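Shown next as structure tokens: one chain only, the form predicted alone.
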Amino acid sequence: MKYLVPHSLAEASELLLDTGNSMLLAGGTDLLVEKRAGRISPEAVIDIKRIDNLDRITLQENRLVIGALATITDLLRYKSLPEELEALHDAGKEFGCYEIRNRATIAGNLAHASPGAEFGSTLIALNAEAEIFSIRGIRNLPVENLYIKAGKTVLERGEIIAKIIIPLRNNSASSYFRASRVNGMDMAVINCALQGFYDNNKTGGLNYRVCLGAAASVPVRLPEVEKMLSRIDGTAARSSEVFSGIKSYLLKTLNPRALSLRAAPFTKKVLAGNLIEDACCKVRERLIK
């Protein structure tokens, strides 16, 4: 197996396109276990570690932007993260252990994709995009739609996501929660992210973006339940009778997968309900901070 080491995007995107069965190593935090398993067998790996500037995040322009190395740890001591943001770093405390988010990457956790990653229904949830290099020329790409399936996103061949960039709302706030079978690492049974916002104005309800991983094969936004939230008006009675509501929506209409190792369908619609409902109350008490 060749060992290669780029010093510019460019000249890892032509390696991904000369190398046939090739493979980028960023934290390797997946790759390398993958690896020993013998799941897969690359010709060649491109460690693109040493590639300047790709490990910064920075506020521009009213939005937040993500190198594609930065890695978990450097986004919870990111001092300057907006409170609006705040389900990045809910997500990121309960990302592996302090070893794994020392290497793992956000972007490697969006390219492996993974169904229940804790970035993945996080960006989508923030409505976030992935700018994606390669020598052909740059695209950028909603988050949302870069998954096909467990394992797979679209990126062609010679295709790098280089960035993350996530727009900043004015009036709204954001959270993330999971459900896992023990306390500590483990994989998440089911996650939830969830940003509620208001119109520049505040002058009407509280709209949502609602995001589940792990409860199909790609996380998945749930508009019918972002309309169900929004009918919250803040009484408690109404609040009850809308995750009522939801819970139910959940058990006739999410179908997660039968095989899936994390928990039985029944048990992921279930915690669904609850996680959303939790997820939404906690944005809710950060709007009002």
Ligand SMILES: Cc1cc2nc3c(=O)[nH]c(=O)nc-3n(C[C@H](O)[C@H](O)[C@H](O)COP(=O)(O)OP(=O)(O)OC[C@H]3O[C@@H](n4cnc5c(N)ncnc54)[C@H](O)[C@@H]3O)c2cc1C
Second form
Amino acid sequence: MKYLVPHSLAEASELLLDTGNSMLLAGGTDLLVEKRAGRISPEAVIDIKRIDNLDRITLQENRLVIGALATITDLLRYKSLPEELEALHDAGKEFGCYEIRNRATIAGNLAHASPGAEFGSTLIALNAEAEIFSIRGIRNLPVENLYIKAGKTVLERGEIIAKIIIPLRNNSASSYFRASRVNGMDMAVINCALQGFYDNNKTGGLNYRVCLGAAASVPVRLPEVEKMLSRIDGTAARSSEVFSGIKSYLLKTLNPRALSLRAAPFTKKVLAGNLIEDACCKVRERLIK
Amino acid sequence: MELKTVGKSITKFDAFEKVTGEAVYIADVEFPNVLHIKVVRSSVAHGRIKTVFTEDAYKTEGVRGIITGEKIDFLAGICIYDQPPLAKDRVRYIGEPVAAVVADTIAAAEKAARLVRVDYEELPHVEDPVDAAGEKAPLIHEELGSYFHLPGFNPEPGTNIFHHYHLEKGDTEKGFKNSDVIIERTYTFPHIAHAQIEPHGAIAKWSKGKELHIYSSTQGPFIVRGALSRMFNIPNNLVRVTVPYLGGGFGGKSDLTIEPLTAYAAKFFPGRWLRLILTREEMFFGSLIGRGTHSHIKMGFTRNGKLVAADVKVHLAGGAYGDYSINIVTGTGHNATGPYEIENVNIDSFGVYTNTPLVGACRGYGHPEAHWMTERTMDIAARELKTDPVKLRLKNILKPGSENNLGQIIRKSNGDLEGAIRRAVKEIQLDKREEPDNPRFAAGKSIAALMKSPVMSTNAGSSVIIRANRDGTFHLLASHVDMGQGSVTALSQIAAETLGVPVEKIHHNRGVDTEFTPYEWQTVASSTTWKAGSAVKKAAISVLERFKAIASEVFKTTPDKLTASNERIWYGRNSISFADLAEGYVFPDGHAIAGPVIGTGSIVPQGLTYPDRKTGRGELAAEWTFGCQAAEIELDKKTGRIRVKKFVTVLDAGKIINPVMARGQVEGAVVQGIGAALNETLIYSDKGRVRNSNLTDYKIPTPEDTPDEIVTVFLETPQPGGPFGARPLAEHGIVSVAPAIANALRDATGMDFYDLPLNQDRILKALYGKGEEK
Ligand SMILES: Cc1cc2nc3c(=O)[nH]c(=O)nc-3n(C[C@H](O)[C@H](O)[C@H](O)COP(=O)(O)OP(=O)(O)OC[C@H]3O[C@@H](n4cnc5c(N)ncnc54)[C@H](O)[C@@H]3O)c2cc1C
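Moving on from the form predicted alone, kindly provide the form predicted in complex with the named molecule as a structure.
Below is the entire complex, every chain and molecule, led by the chain shown above.
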């Protein structure tokens, strides 16, 4: 296996195109696990860690931009994280353990496309886009459209996630919850990211974006649930009616994989409903505060 | 007499080298020209080997040989000889070694191993122990009747039962007739993994065709020596077993594991070291696993709460070979009814061959399995009898004068179970209820009592050597394996106390070498401080006697006129230092007497016998440790997760030699027990493959999963015969963790659970799953 070290995105993209069975290496926290398990055997790994300026997190006028090499720790230490993106912080705190957070990148988390990845559902709920670089051109893609199936994205040969762009939204709040088997390092049994937002003039009620991870082979938005949530009007009676409606809807419609090692389908379905309830309450609390 | 060293929390002797990374473990041991082994393992749970294709694998650069089991003409074992080191004609579980690829590098060995192809004729397989014991089950060992086994075991040829332990006391039929309330329940404890930090390793070399030296990560170097010596028909003193630092055992490195295979492969490469280090994944199917019981219990009580009869059937899924779990079958059997006196008892404990990885010793050794059913059932009985579960227990516990299942009469010196129960109740504040403010949580508290005896060979001996040095220091040589439990330190404390010297003057060997360190049965059964510690005490006394004998020559008197104190032998107001007596006493004119002083101490447990063939009773337990555990939990009904807020363990472990280390043992056991109670289980595919053979999906507790508060209390009723009154305690903290938590869960929610672990699947199904399919 060859180990290649490009110094620019263009060089990295070229190497990807030129070298047969090659893979990008960022933090390596997925790549090495896959290699050890014998699920991949690349002829070359292309280590992008020597490319300058890719680890930046920057707040621009109406968006937060996360560079391809920004790690979970970078995110957690980032001081100017806008309040409405608190779901990112929630997700970072659940993620792995200290050692892993120091290496794992957010872009790598997306690119690996594991169904329960912390940042898959979170970035979808936050309506984020990936800026995808290739020497053949740059394209922007909503994270929601990134996934094909577990472990597979729409990225083509030579393409690299260069940035993740998260739009800021006035009058919004977000949260992320996950269920896991142990409190310490674990993968999500199921996770839920939720954004609540008012329309521009704050005239109508609250609207929601909801995304579940590990409920299917890719993170899934739940438009029907979003609609149901928007009926919440702040009264306890209506909330409990809406949540129980959502729970029975999920029991009927979700179809998690039967042979998951982490939980039975029924468990996942119950947890999904409960997490959505928790995430929604948290968002409302954050918005109202 | 005031103790100076025993009873003090001396810092572990090996803490420095472990923290700094200086300690050498098996994987750190290096030799020139070493060859590496990669094991090709069975991919079917039960089948006949038709052909092993090795041509492609042989072509791999660096491959030196591929060894298969065809020519093996012996079976390995300790209690029952039922396993070849490599599968011969037949495979019985997924993971069973079929071939050993030997190569210059581990990479080459791994590459070649992937190219070995094995054709099998598949046979029906069975994983459940009750099914496996049934008449329709595929027979896993047709030859069971021809296997050699030690006395005290009872295989049933023609079935999958490799050991049936039967115990009877009184007349259960009469007992149940006289019962007003009968509780009958079925419990299961799944297969779990030990998850030691250090994977198993062995490095072996043959020379001259008849001498074998093996480095191994074993808890039982002399067991390994004996077994290899028998297997290869070479004398004991030409098999040398060296154990470097050991990174955790929990029973999973006791008896035999990968040593027969490594030694067998090495035989084909005389003069060269062959090295086998398991991967993390192989730890789940290539060494030993634990537990795996299906138990049925029926308990009969009179209206006023007297437990008068118990009938128990336990089926242990022992895996494809039974040698490693055969003693657990007996241990689970006679402990099956917990720490209670019952007049009429009938117990049948079956060790059953199953097409699964091999079950071996696992911290607790049958007792957690037994207490999982008994301590749950006692709580259920208290409800049915409308009495308090604490009172019900106190009414029935073994106390001085009671006769246990084995027919032993409990003495006051066995410990204070009643005191332990009362203390646990107090520590957990069982009478105080605090309902959580938030209705998503449910809170509960409960207790579970426990007892444990060390399950061991009747001749499980220990021996120790103490060498005196010219400067007044001592070498303590012994062959127990310190795998983190601190026995090196504890035994040094016993030596220092007995000799009357500061503990710094004792140096204990790290690691064991059967060539240099004296015989020890093995480091299991929580027995080292108590048993090897007694040998240490004897050895230290023999050093003092030797000192006195020499000094009596100097003082021209008899040894009985002399005393030892302050590192000197005294005759009236005259004295000679230990240092001057250590290596030959020299008179002022230069002439010397006596030689270097060595003290030895040897013991076997007193009075153990085989079980009576008919009743299963007899002296099967050299002593008992009693205790009680208590849990305070909070269930999050939305996540189905249990948080253990407080966990209490009270043990009467006799004199505590080193309080901090003792507490460390109990806390470690409690956390390990919480893992098994809440999450741990091996998950099998319908083909019999372990699906979660990694730490990603075999979830052990992390620091964030430990209880908010762990309370450990020691009562110290001295153990006669134990060094300074000590008795075993290391495994005991795990014994009743699961029932204490499940009882607390029942208290919190009104839900009864009979199967482990109490994970989200089970709890959420119980909370929300009415009418749901499985
Ligand atoms: C112990 C442990 C705990 C973990 N815990 C969690 C957890 O709690 N939650 C969670 O979601 N994940 C977890 N993971 C998985 C992993 O850490 C994350 O998915 C991580 O974000 C991957 O990032 P990386 O930089 O290490 O990626 P790498 O392993 O370097 O790469 C992963 C994949 O993405 C590709 N890739 C990397 N960067 C790019 C890019 N810029 N453009 C295109 N493709 C790219 C690589 O080629 C590779 O296929 C854990 C892993 C381990 C080992």
